[in-house]
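Take a look at this single chain in structure tokens; it is the form predicted alone.
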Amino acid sequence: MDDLAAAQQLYDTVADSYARLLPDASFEAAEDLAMIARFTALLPSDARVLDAGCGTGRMQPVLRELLPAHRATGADLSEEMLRHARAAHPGTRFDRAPLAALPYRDGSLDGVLAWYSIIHTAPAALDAVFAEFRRVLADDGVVLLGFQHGRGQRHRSEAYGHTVELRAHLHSVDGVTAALEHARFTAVERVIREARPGEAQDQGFVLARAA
């Protein structure tokens, strides 16, 4: 099974637990928020924001409260937690897709934000998908990127209270800055976060800007 079946397939099956669990985004660490809040200052009020690899939508709320008048958008692979992310946020449109194949025109967003959604494609697989962000994306539009740091995999038989097969890729910050810049992105800024207790890694975060 690759990547995106097995992603598929695992959020599938823990969808409603990652509702009752991760409900919002309080789990995230202050420099977490704090980078986000930097994504939107660089995007207009009324921006058109796709969060790619949405889940049940739980960065919404954060997204409005910092761009109150933006317009949302936000895709994902499991129907099951779009089902949520539909019930929570009626007013929202979420598509079922890919992160390389979105269902939208060219140069119709002014952002993206991937907030850990990469973890499940390999870094050799990390041009497509920042082509295709770039593709939708207006000329200077702006893409915010959050991953776990590092080298390899990780993989857990557990997750969200179910027992599964978990397997996530680790990014390198000047992995993900070299493969943006070849997807015609400049980065703005990168910033590697320690871990926490309960992290099994340092956090990457890289904001980059269409070039």
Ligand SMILES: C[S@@+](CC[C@H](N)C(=O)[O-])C[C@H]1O[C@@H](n2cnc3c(N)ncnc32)[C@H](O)[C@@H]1O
The other form holds:
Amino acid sequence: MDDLAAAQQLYDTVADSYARLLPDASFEAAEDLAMIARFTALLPSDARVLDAGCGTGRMQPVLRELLPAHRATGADLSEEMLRHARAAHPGTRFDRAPLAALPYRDGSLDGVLAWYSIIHTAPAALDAVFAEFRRVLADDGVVLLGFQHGRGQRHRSEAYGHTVELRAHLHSVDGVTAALEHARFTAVERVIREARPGEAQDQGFVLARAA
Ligand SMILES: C[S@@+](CC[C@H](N)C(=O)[O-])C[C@H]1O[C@@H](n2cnc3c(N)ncnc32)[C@H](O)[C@@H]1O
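Please give the other form, namely the form predicted together with this ligand, since only the form predicted alone has been shown so far.
Full complex below, order starting with the chain above.
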């Protein structure tokens, strides 16, 4: 099974538990939320912001609090995750779409938040995803990525209380930055945060602007 099909199957299976166990952003470290605040600070107040790989829409209230007048959209592979997002945020448009083939016009967005959604994309496949982010973003558009930092893959046989085959890709801040530059972005900020207790990996964040 390829990465996309495996991710879709995984999140369709765990969606209800994910929504129950991770209902909001209270698990996020304060410095990770501060990174999101620095992303929204680069955007106009009425920015069109895509939550790319939005899952259950868990990060929507964070974006709404930081940027109350922004126009929100979400996209995700998993219909079951989207079902939760649509129920929780009835006024927001959520589309079922892969990150590398988004149903939005060229230059139609100001910001893309990809919060732990490139973790099922192999490093070699990031170019296609970032080219798509660049295509949908306006010329001064901004992207923020959060991901588990490292090299190689991680495998788990349990996730969110389910027996599943979870396969995820680790990414390095350097590798993500290089792929962003290849897609005509310029890095604004790069952060590696040390793993907290309970986290198996350090966390990586890259904030970049369309060049
Ligand atoms: C770990 S969850 C994160 C969800 C949300 N961003 C959050 O922070 O709660 C990863 C999400 O990314 C989605 N995803 C992974 N790869 C994707 C792809 N290539 N295209 C679209 N969605 C993808 C999954 O379906 C899943 O909902």
